[in-house]
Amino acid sequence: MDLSRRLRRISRYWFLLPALVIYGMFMIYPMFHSFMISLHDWNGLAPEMTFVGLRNYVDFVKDPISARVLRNNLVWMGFSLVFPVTFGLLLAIAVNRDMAGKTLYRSIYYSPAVLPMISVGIIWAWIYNPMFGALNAILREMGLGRLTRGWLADPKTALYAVIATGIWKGTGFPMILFLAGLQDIPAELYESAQIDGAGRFQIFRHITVPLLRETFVIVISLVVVDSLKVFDLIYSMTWGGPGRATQVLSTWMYFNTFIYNKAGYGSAIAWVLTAVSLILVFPYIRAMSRR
């Protein structure tokens, strides 16, 4: 064995070292810690902790509310995969060209992402307000008065109303990733395709989309995970209500951990969330990474 060659090979790994150290201390260790908590019955503060094995996980599977919580996450995911991704891509392509006001349009489409949650919660609650909301006013103007309602108060519409806000807020994020991805496509490809007489849609299908493959992998993975982790919007707009109609995994985890003081159960939900994200995302990324 050639020692110096081996040393050289190991020394290459300093690239990974800073990330591994910081990540190990401030992410892997807390994850491990929370896994230990998930095996206990604990109120989150008192010195006593009771080991209960996997009971918290069994309880989660047994509790009928869990199914609704998961369903809400999946609905969220479905809408997020369609709308913010499509809108983000279309807007990115539209503002990728050299045109007047490019910066302004790009900034406007990204601006919802910039607005802090505290304002988003207030303004959208006003828009959906049953008494003086903008949405109801618009519907009445359009002669659709019978559709007016308390959009967040009706269990049938509450989740979708929050999702609509999520689409508004969530389009800027894929848009900038797609904008970055579009820069990797050589202009020559478009030029030669045009010379070959390809139509605009053909160019989109056969050049833009395939060459954005890595960007799609990133965007779709992130949208899937973000849909499972969605917290802020639900927390600030409906607080999981009415009843429990809009509870999702992360708010349900939060309620259990910090409001019901069931730290063990809450940590178990957190691990379910982490596991589900990995199960959905990792095989997908791996499959897409094989060439």
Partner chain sequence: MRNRSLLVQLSVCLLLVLALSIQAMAAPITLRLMTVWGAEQKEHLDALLAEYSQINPDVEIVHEVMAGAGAALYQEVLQTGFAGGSGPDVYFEWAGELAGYFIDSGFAEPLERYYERYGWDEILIPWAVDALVRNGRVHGVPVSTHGMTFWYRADLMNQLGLEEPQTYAELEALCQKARGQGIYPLSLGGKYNWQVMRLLDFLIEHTCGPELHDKLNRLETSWDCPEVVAAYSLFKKWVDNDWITPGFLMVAPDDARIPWYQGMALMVFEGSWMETTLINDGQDPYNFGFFLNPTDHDPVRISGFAEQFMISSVTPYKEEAAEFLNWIISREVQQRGLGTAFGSTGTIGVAPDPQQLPNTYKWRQVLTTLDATYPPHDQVFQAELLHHFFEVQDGLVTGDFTPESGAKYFQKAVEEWKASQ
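Beyond the form predicted together with its partner chain, can we have the form predicted alone?
One chain, no partners, no other molecules: that is all that follows.
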């Protein structure tokens, strides 16, 4: 009897074997191979690599461009944590009420999230165009012509212009997650609070926010990771310019690996990006899970 039970327990793991093999081939092995490349000086084409140890990581720390690239990532993350999360929560509360056309409103607010990132970047690059873009045209019609500029060509505004596009694109997904969380909150709690004389802000603070704690964990974690690995918008709108003003870790990794033929240095940047993501996300998830 004991032997048959053991065999049944072991047989369960055989069902996991195909998934583990695929995961190992397409996730574990590439990660291990990428780390090995980061320890070498390699142009990505030569048959041999020169072992340099941690020199690529030391060069990243010493490179003045790295500080700017990391700063741009942190700025992007800060805006993403404030605006898409806040707007997504407010929109979810707005469309969670019983009102006419709420399905249509949900579809409209969520629609930017399903658009291809490259298409969004191209469309917004047209909007920001200094000659025939919609933004400058609107400013001129409003008598604010002095504010017009080449939004993506000015180092002072390029990063924030791309971030604004990212906010427009990234608000819909948090809204859907918050909406799912709101629909799991029992309506009786709101009714009891209203009977006790609680106002809207008190209900929001003491009922809605605490019961959305798990949703906040998911939303904030995804926003942090997405803001660190942002690539498509910057690649399609500014290509990291002007003067590296919009360069971030993922694009800087791409440029070094495929444009400058420094695959070892690019792999090191990729692992720095992975380490930063884990450092920022893991403690938050762990703390919130304990609470």
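Every value quoted in this text rests on a predicted model; they were computed, and no experiment measured them. Only the largest set of C-alpha atoms that superpose within 1.5 Å between the two forms is called the rigid core. Positions refer to the first chain, counted from 1.
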When you overlay the rigid core, is the Cα of I279 off by 2 Å or more between these two forms? no
Core-aligned CA shift between these two forms for I22 (Å): 4.2
